[in-house]
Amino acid sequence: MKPSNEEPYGYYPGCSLEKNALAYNESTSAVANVLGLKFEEVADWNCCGASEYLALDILPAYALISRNLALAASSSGSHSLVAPCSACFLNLSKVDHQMAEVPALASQVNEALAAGGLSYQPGSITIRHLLDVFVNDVGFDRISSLVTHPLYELRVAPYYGCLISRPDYEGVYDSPEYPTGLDHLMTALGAEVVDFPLKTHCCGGHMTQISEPVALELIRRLLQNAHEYDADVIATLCPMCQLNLDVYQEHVNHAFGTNYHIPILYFTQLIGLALGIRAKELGFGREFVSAKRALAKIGKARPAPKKKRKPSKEALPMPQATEVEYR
């Protein structure tokens, strides 16, 4: 649901923009500026627990997760609650779905949110990923319009990471395997978008922290992914993607003998850039991994359509896959 002009997107955060992720909250306050969106960020919100909490007690973790939602149905004068991070997007809307299915568990959720005054009538917010935003309510369009300095020439690869694609509850999001909105968003930008096969593969999370091989060995296969299609950068929209693949970039390197250099960008800042707003006010130079090499290959003209190589006459016939649009 697009909310009117009147009415703001309800907004949380989540920990991770209060810090590490600190660039992505900074770009997307200043790009939502530019665009005209309102975020109402939900007052006294607290962490969505992450995945281990869920993992070690089912109610609590629900209740310390729809605290938040509460919170938003009761403050907020928005029907939407939009979380630009994916783990948090992806447990909002779990117990959301939840508590509707299961209502022996809403009841226990809710006798549980009555100690600090609150409840929550599952179903009565709408929970939203940030991307959701620019690609259904923005539109390609819009943002295209606006547009006044083009990624000409910046080869991208769009990121989804593991979370938003599957499982989507709402129905809003395009194929769980191989999704198309940010590819289009980033072409919308000027940019010249690379496939990038494994864009729903798992960064490993909090792997690093439990099996270090295993962990590097996920972060290097996006990372040479990646560096096989050419790309300049890599554009995430999830905190922990851009983490494991900027932070332990160097650790891979020297785990297995490569030479990566791929930035790792939240695509509100590459929106940011070609929208015409200065760098350091949508958080650039706080990657590990320096963007700086990658944003000067940014044309000023825009390049010549290239031609289609023909198959071979010889080739076998490749199966052509089929792209499903956004709602």
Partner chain sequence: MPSTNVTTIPTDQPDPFVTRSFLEEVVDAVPGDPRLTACLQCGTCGGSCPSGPDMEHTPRQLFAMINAGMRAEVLRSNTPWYCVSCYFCMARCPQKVQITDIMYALKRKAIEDGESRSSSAADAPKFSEAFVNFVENYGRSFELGVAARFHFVQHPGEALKMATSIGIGMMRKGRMDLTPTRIKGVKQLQTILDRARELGGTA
Second form
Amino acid sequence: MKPSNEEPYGYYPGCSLEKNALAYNESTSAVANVLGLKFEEVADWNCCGASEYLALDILPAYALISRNLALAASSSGSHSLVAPCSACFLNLSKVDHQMAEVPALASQVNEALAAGGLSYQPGSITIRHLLDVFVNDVGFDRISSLVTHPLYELRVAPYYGCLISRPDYEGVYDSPEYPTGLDHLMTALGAEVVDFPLKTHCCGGHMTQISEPVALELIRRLLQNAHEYDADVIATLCPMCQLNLDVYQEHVNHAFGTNYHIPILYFTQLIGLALGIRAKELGFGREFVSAKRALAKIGKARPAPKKKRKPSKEALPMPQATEVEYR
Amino acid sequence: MPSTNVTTIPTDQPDPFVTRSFLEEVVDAVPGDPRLTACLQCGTCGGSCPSGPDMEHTPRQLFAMINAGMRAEVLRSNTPWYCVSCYFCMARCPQKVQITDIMYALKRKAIEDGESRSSSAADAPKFSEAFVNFVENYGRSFELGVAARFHFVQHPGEALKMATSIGIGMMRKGRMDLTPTRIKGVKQLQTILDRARELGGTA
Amino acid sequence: MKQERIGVYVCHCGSNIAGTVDVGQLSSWAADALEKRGVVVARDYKFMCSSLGQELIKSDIVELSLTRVVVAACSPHLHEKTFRTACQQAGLNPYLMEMVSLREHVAWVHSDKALATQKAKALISGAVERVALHEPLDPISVPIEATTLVVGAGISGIQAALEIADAGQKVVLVEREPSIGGHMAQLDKTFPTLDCSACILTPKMVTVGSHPNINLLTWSEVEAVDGFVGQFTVTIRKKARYVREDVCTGCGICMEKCPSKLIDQVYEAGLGYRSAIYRPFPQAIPKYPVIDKANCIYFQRGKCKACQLFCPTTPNAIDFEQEDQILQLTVGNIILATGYDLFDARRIPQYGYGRLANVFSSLEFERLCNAAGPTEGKILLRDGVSQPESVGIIHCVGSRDRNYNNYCSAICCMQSLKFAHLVKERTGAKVTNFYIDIRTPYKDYDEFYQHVLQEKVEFVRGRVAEVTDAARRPGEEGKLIIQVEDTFIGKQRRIPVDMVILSAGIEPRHDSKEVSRKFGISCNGSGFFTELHPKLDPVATMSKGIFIAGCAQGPKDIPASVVQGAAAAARVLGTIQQKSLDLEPVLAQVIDQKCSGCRICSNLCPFNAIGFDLERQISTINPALCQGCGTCVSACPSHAISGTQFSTEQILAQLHGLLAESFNGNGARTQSPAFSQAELV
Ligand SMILES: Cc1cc2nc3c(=O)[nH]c(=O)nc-3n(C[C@H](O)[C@H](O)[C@H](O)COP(=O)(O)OP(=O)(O)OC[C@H]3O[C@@H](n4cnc5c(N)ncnc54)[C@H](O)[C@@H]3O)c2cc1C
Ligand code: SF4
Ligand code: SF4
Ligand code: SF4
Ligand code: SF4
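Next, give the form predicted in complex with the partner chain, keeping in mind that what was shown is the form predicted alone.
Expanding to the full complex; the earlier chain stays at the top.
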């Protein structure tokens, strides 16, 4: 649901954006300024529990998450709650969805909330991921019309990770396997988008803590694939993905004897660049794998359209692709 | 591989076909209907799972074992702890089994029964606990604290070295706090969590 | 009012009813307690439907001069006809008999014998009250027009048309494509015998094309259907071919010369090309090509006419001035054999179809194997040059999956085994089949599986998780990697292959819901046409005179499609033989004076039986289409519709009888009633 002009978006930054994903927070607010998007932070929000609390204790985990929902719903002005972090987004939408599906759960959660003087009616706010706002509310046309510094010749691998398009309780994404919103968004910035086969594969999540070899292998796959596809940067939309691919890149190189150097940037940083915002304001420099070299590649002029290789005479036609509409 | 640990279906108890108690218990531990009984053992989950190669049992195997009442083996398996919550299995399962939610339920059961301690992934719950501890006390997570508490205690040595080097890097980039942030309503939060703990159970 | 003389007959149905209901008590109760209300005899008997049971009723009708009969036995679905006929044979109008469903409504759903018997009493009491108000009815007789319409000329429709035509009756066969043949014309070899599809199909096609009793209308579609069994009026659009059938020799020069070439999505399954003027395949019936207007340069840009220029006939066979023709025909029966669509594997992005070049759909693979196909029968990769050295065949694509189609497509296991054999035989490549279950029922099918096993085809039991080109390990580069859990060993495996074939499932035609609405029949949730009875009447539908056959009814293979085509034909020939058909006179009727003309009823009728008399501004019900379901009766806000056999008076009388028994006549409950208030209302 697109909020009306005056209505600000409720905003749930989540713990990561406060610190390890500062660059995400900085670039989001810089870009929001230019686009005139109003985000109103939920007052005194708490951590969503990531994927840890659910492993220990179910009702407290749901109560923890729903405190945020209750605060967001009761604060004035907004019917939507936007989370830039995919894990927060999923937790919030999962609890909202399951409370609606399972009334007994809703009443238990509400009983717990009542102890703190709160309550939450499932479905009363729409939980959204930040990407969804850019894709569906702002729109590709508006964004491309505001681009002043197009990202010509920068090869971007759009990386969605898991939790945004799966399980997609809100039914927003065009496919749980091959979503395209971020792809189109990057195209609108003038970038050259890589058809990244592993775009919704796992970054390793908390595996870095639990079993490092497992995690490093998961990260390696993504880097290897992005490298094979000649990506200059990987665009992410989740602090966990960014952290794993960026911070552990050196460790992957060390463990596998590889030499990957692929900067992992938040999609909002790339939007900001294209809108002409100064790199400093967008949190550049906070990434472990420096983006300097890659960004220097950005061309001044629109590259000549690549000539489609004419298929040989013998070649059989491909199945005609019907482009799925992005909802 | 440890999957050979799984030897026999327990014979000192009535056949699970008669009691089906463990299966029902697992089903009850998931909010709503996890559709576990509809599993047709196709293996889509096990094939899709990014951690699949490192799991002692694929999710599919685990479900067959739940069905067979192999309680201890299931709760000792590293499988739920190696689940990274990627939801690939759930999106692809032809029977819409709520696999990821079942994995969470199994983690809770394993801790409850004390079986997680005998698992090869015995550390994992400790990480979750360290994380949650900060959340319960501050209302926010605290990376440095979690890392310190978890790695200092669990992994002196190589892993600690790596965690430390990452920590220092993070701080240099301004990406890590030295002290945790506390929310204003932390008392309110704790009252809510206490009440939730009292209520227990799932719907 | 004259007192009716009513006989009540209670059936034991072996122990089906007698096990739960005290049948002896019930019949003696009926004889005593209901005597005042006209019951002159009540009997119970082990099997009322047996000839001895029927004799009992018949002799009572004659000897005791019964004027009404109540049979308390099973559901009227099963034996209403039996008992009606028995009454008729004894000289009583069959509609003066009423059935009580003791078995389904009482015995099978209750366990307490006393309460069940009490409920049975109430139901019988209601039936006695009601039957007294029944009126004698006479069936409506409609003449049967002998011509039959068959829609869809795949193997199933072809079979149906030939059976009827060979029996000497006229058939109009309507096919929307330029040629008949359907999917079978696209296939190479057919399981389990591996005979060549074209070799066994084309003789039948030729016969259809030249049969004196078949009026073949290809490149045509049914636009509207009116009327009812015996007298359907169908409107058919015969699309302009722009080729004169009286002149064209079928030489095919036009197709060669046509400069507009495009991918053939239908017959070549997207793997080959055709021109704008085309005949889908050399053995097409009829042999005349059609111009596909949307892709014709002349029609789109006003210049070209190459076909006309090169056509060697005089007068010229190409006629750009042709127009669509609208035909109106009367037919007595209709057979729908519109077949299936292949599941679009692009809907499962993780299998890479449409993105990864060497992932093929099953129909594409049939075209690859077919000597008349784009590679002349060579199994090649998408580059059209290289042969695969390893092939993975994935079963159940889009089938048995709640995210797509939650049913088994029935043919793809055998079809996948057939593919494995063909790949082995023609390329010697390494073949791996990925399956959940191998389903090979029917004659010689499992033997075929055994045979394929011996050909060293590998089988991995596991539903494939994904097909990817993202290499992870050495040996995977440049290959398609099939990632799967091998469920027999419980390990994830990644199997690199050159070619992947997706055994996509069978889906209802994309327009099946529209077609079903047009013909007034129903579909199941997926869109397959619904048969009258899944076991006992698999080719008839709820609408009399409309039959279904082949994959339009559900996924099935060629033998089963042929069987259904023949079965539908037999049913049609049966009705033609009768020359006229008796229809059930249980109908809704509009009481003209009460109808306000609001037309609420007409949209609700599931059989499209309600029309509107513009002059008198009232609704009218077509007696031949009305099935007596009663939907309109309850919907009419003016109470202007009444039903024979379910008039308001009859229903109220029945309720009165029911309540009199269960509430002991004075409103006080005798005991906790065996059924709830809600059930009564
Ligand atoms: C890849 C593949 C391989 C197979 N191999 C085998 C095999 O080896 N052996 C075997 O036994 N079976 C096989 N089958 C199954 C076989 O194709 C079907 O059983 C059979 O073709 C069904 O015939 P049908 O007449 O019911 O439908 P179809 O063949 O689909 O024919 C329906 C016809 O109706 C026409 N039509 C549709 N709608 C309309 C309309 N509204 N108006 C007019 N005309 C219309 C269509 O154009 C078509 O000509 C295979 C199937 C597939 C997908
Ligand atoms: S994917 Fe679903 S049906 Fe298949 S084995 Fe896993 S849980 Fe069972
Ligand atoms: S959600 Fe967990 S079990 Fe399922 S595929 Fe992902 S990691 Fe494996
Ligand atoms: S026939 Fe076989 S392959 Fe096809 S859906 Fe059924 S089980 Fe799957
Ligand atoms: S609903 Fe009743 S009043 Fe309205 S048109 Fe039909 S018969 Fe007439």
